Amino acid sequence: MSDFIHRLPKAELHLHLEGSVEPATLAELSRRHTTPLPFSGNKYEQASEGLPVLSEDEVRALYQYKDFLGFLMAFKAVTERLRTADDYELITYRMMERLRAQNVLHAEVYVSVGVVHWRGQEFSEVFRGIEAGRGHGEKDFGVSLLWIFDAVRHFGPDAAQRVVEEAVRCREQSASVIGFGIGGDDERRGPPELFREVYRSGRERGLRLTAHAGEAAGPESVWGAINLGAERIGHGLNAWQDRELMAALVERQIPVEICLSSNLRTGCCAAANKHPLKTYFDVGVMVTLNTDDPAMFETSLEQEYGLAQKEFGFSDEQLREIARNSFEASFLPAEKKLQFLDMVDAFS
């Protein structure tokens, strides 16, 4: 890893809290929780007889999946062991510690609120934990952090609206709650059109809006996200297939949250040389680099910058431009953005 990349001030805008859990931490959590969730009414509990205690090596093996289904199984292994406020405080604090070690100064982090609801857990305890971890992490590491509440698109619009309501309630307790978005394993099972009223509700109540789109579906999914009012596009891998869409992304400067290792590990992109990152950058799309689920993809933000330089020949100055994009595209207030942008510009 180059010293330039390591020291470059950076922000990360597409990072899932649950996907940041390192093998040592999941092994620790697995020793805390070995029984199924004690809630009735969901398919998960009916299929669960007990949870094994995992060693670090077993977690690493779990993270060596070959496709998107394998990734989902790894994600499930993490979320089923997140039970208490202390659990969430632990993973938040450790995530922020790793961010600071890479000179990531600001992050906007997805929390899978839709999954918490589906499991029958009380989100108030989860929020207490992540806020405690955020507060301690900010004090100890100086990392700025905002939360984006994530709904699962194939759970449908009613479940997504419940996530919006949760975001509004929690924002009354903390200004760290900034936005709402939809994700999930199949864009076609939950097309953007289903969520038109949900996004309208979020926008009218002051939430910033994102959407995973164009990861496993085509450019029509990105168009749908834009039509919902999404201010940033998560992944946008297949936007290049539509010339008019590309022109719209450039003209409107809609940020695209690129996740290189994620797209390769899930098989959404067949090979690095087929990834459109450099095309997007060259034509003027506002791209940012992100890890998505860094522990599960065995990456870090500085590794993503290094991968972009190695595979696509980005110069240091072009990487500086991408770092500037990461702050410019953030949901921070203007004065805070300017402070960070000045740091990027002054860096040498």
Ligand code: ADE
The other form holds:
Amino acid sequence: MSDFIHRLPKAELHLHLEGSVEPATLAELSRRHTTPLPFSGNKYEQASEGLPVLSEDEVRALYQYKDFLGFLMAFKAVTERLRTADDYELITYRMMERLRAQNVLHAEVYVSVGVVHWRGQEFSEVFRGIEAGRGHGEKDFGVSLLWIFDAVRHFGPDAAQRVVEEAVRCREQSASVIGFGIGGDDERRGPPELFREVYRSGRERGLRLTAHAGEAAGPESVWGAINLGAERIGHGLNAWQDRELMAALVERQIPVEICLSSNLRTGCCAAANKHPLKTYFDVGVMVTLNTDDPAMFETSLEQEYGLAQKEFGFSDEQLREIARNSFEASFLPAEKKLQFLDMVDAFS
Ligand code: ADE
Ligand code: ZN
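Give me the form predicted in complex with the ligand now, not the form predicted on its own.
Complete assembly follows, chain above in first position.
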């Protein structure tokens, strides 16, 4: 890891709280929670017979995937061990500790509110936990953090609308709730068009909007996300297949949240030399680098910068530009953005 990359002030815009749980922490949580989850009768849920205690090695094995669906199943296995406000406080605090250690000064973090609802849990308890973790983390590590409430696309638009309502409710308690997004399984089965009303209501109520798109589906999914009013595109891996889309991304400077290791480890991208990151950068797309689920992909933001340099030959100055993009594309107020951008520019 180069000293430049380590010390460079960075922001991370595509980071899932649940995907940041390190093996040691998940092993610890698996000892806390072995009882079956209450069965809500939801069609996506099967009655569980109880959960095994996991060793750290077993968690490491859980964090290896054959494909994208395999990854999503592991993500679900993590969320099953996250139950109390204390659990959520712990994982938030530990995530912020790791951000500080890599000079990540600001993060916009997805929390899978859709999954909490689906388990039949009260989100207010979870929110109490993540806010407590954020408060301690900001005080101890000086990391700034905003929440993006994530809905699961294969649970459909009604469930996604509940996530919007939850975001609006929680934002009344804390200005750290900034936005709404969709992720989850199969962009084809849950195409963006289904969520038009949901995005319209989010926008009208002042939420900032993102969407996972072009990760496991083609460029049409990215068009769909743009047409919904998504202000940033999560992944956008397959956008290069459509010239007009590329022109629109460049012309409108729509930020794309690139997640290299994630795309490789889920198999969404077959090999690093097939990843379009450098092409996007060279033609003027506003790219940012992100981990997606750092613990689950055994990476960190500084490793992602290192990987970009190693695989694509980005110079230090080009990486500085990407770090600039990460603050520029954030949902921070203008004056805060400027403060961070000054730090990136002054850094040597
Ligand atoms: N949830 C966590 N990471 C995700 C990803 N990369 N795509 C879709 N849903 C996710
Ligand atoms: Zn993601």
